[in-house]
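Below, in structure tokens: the form predicted alone, a single chain.
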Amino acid sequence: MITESISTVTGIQSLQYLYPLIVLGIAGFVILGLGLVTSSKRAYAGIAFGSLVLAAILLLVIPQNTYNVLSDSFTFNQFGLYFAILFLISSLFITLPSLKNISAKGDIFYALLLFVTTGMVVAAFTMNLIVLFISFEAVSIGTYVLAAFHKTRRTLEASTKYFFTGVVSTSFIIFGLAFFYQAMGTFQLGPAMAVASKPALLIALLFLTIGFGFKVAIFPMHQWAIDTYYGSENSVSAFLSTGSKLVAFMIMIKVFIIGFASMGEDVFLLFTLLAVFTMTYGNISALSTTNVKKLFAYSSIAQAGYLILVFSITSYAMWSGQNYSFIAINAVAAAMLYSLVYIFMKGGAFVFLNTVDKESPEFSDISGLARKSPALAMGLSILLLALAGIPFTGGFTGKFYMFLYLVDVKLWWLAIIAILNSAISVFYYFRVIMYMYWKPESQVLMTRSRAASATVLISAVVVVVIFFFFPLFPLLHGYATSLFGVTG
């Protein structure tokens, strides 16, 4: 039996929930102040790294039950805790590898990274649409600037395209929130929300889907992502394709699964169509490129298609009158698992590019890598196999649970389409592996970036460990339950 279990925390007790945000904010300002007296990028990176680790520790010691804080502006629960930790990991991912290419204004870069992460954590711990919007825009504005770092014509072009696309998506989100309020009479997300105006809610659904669709790079709102991921500095591309994308995806989970639970048929038809086109476009496009960075960008589009299958599962369960609570919790848990694996698969792949002495390498530039650097070639190969969903990697586990619940709700045809798309991806991932192991050595030098190499190898180890860590999904099932403001 599922029962509500939410407590409210007021006064001085609420401060303990804000400590991680305070740490990240203070560290950001310390870095800015330090920039006035020293230009040591290593000092900036060290402070940023340490503050991110400390924030993660503080989050882990917060009481694990569901608590409302500051007049319900913040809702601290296990679902939010999980994603907050993922966002901290995505920032940690690029803190040290960024030292390679961020040659100027390192203080601004690392301070911005911390401020953006603060916005991400705030978004993780709120069910209020106004707070979600403000925190999400704080993340977006910071990433516009991060995308311009490295100061080349290509990065500036990427940042400009990203900025103008972001302005358009923000407009759609604002209008969507206005119609949502008209329909529901509240900005607070929660169980058993009453619908006052269904036509307004349908308009809100369309506007919010377009707005957040740009941020997650869902087809056909995806083209900016190809240009921006390709044009940005490699570490920034890793961050944009993982942390920045996942914060939008997490918000979509809250908005479309909780806020639009009463519109199962409409949500199902819309997101199923988007998922099929997104995964198919990303995979088919990746087959024709010979540029490693563009391949990773197209692959990121395809991965977004797999992620949004969670909305097809939950909405179909509601529409078809199945056991919605049980299926929704399982589907959200599967999305949480896939999000974890995605950070290491995609983040590690983009960071790998910092080990090549060329900003945007072609396949031929990494040929023979297995003879130059066997460990690095093995690490990248594991990440590519995980992205393809090959067994013995976390990528297989993530796709297995997502596809399993498609079958569980009788969406066999959609599961077959998703599996076929995953099979298509095997061809272009194995093509990269073939170049590393069976082609003559390239004359392009490796930079021997220790931070980047270590990140790739650690990511490879993690995606393998996730496959064998069998208690993980039951744990995430419990975390997903807290999203609905209930305990089982």
Second form
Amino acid sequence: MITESISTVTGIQSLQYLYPLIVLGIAGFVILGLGLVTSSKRAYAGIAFGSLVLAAILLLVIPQNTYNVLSDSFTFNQFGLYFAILFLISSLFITLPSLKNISAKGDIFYALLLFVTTGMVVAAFTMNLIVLFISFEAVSIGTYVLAAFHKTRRTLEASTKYFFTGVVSTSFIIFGLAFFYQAMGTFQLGPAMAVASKPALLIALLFLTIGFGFKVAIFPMHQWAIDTYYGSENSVSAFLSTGSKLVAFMIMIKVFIIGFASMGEDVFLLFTLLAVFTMTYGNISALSTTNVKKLFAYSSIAQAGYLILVFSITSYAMWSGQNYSFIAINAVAAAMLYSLVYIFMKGGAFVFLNTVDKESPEFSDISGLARKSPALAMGLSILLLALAGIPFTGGFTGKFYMFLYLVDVKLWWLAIIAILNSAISVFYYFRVIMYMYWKPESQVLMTRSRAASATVLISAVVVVVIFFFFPLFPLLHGYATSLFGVTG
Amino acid sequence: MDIFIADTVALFLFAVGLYGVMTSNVGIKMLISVEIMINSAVIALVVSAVNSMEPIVLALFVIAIAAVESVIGVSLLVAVFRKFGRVSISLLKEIRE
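What would you give as the form predicted in complex with the partner chain, now that the form predicted alone is on the page?
Below is the whole assembly, all chains and molecules, this chain first.
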């Protein structure tokens, strides 16, 4: 295994690592206080934007090595740094476009957004299950409120469904953690964990999979996701399907790859089954819908299926006794790359809905968009092609590495299922593009939301740039190593 | 062996709560069932604190988080009551058409 120098930081020196969190938290309270003085949405958005950027800069100046801070509660490594930056991006993504969605109580919206982001960054920087659980709950509870924002009939329904499934999943997670402790005797994820009781660990695996599976929206636990993504405000849907989903995914990487490293066979069987069903369900259901927002919701489920393939790769490498640490690092790096692309393509697609002057547009409402605003149609087309995994977009790169390592561990049949699924998905993404380019113009107006249009275009550019930026994967490979460096 | 008995009790309580959530149609009833589920998990946490206090620490946090969750839940249900007139979950079918 890899050994890396791990420094322990105690006392007042710990503070420099916590500055990004402090900045985000304080900015949240500042916005709440400002809400008493002014009701200018732009002021709140400006502070939120500024503090998110400042937090990102503060994260980047932390010396890049692995540090255990505050008696192992926090573990600052490059893996966490990368995901923390991703979470900040996913919040930045909706900061300005959501100005259009908010009519009142903008202070509460932006304060909640910052508090949720703080929870996400904490989750990125810890290997302790207690802290992981608390930060995960901070994210969940914040997003229940965000989903209900405006308290209209639609958002209330979306949030109530999200809330009840979310709370049930929380109790599954707590139960799973209890059994995990009974089996392992520790909450600290890390080197060579000794298993005391196999049956307890098996129950823990089942409960934790159900619990986190709800948040990532994998197949049997996906029902809430369609309603919530479809019912919430567009920018909140964007946040739920990027930031909130990736937090759960990142926690799953930590728990199921590091924590359950000794259970190769069971993890493999469980997650392969779930991945196959999730991909197939998401893609097949998306074929029949004619609503753009619902299509994005279904495709978001299908994408979760591709993401969790990483657990099949690592656990199969463990089970079949292949070069585990080498393959696991590659697989995690592939998952990290896919997460990066996923944020831009999915977030951009949901934010696009903000430019259409209708609550949940059908295909016919965006037909002829290419003539009304060519740039926007081009941007959305690139994002949809990326979601389908067409070459010359980052979506291809993400899927390529994921499927490459599937073949690498000789799971070629699973790779074929995944590629077939991508082929199915091309149909429904192309239907949207067809409506935009080859159908008569619809009467629905486009709003002049400059922030939303800019976000769509920027994400389209980034998605294309990722494809041509070849040193990215070796870089991520180094970052993924730091996750396993702790296990050295 | 003692842990086994306590785990069985906790799992039984968990099943009771899950049954309540799945069969009930009234929001408040579902909230109470969820509380039963979370508290059964707290029992499982507390009995696993054999060698160290770590699970107890988590249990304390869980109790606090459960309180926060019921606050959010009740306020959501109040908002639902104001919009829909009842807190029956079957009313929520605006999205599903």
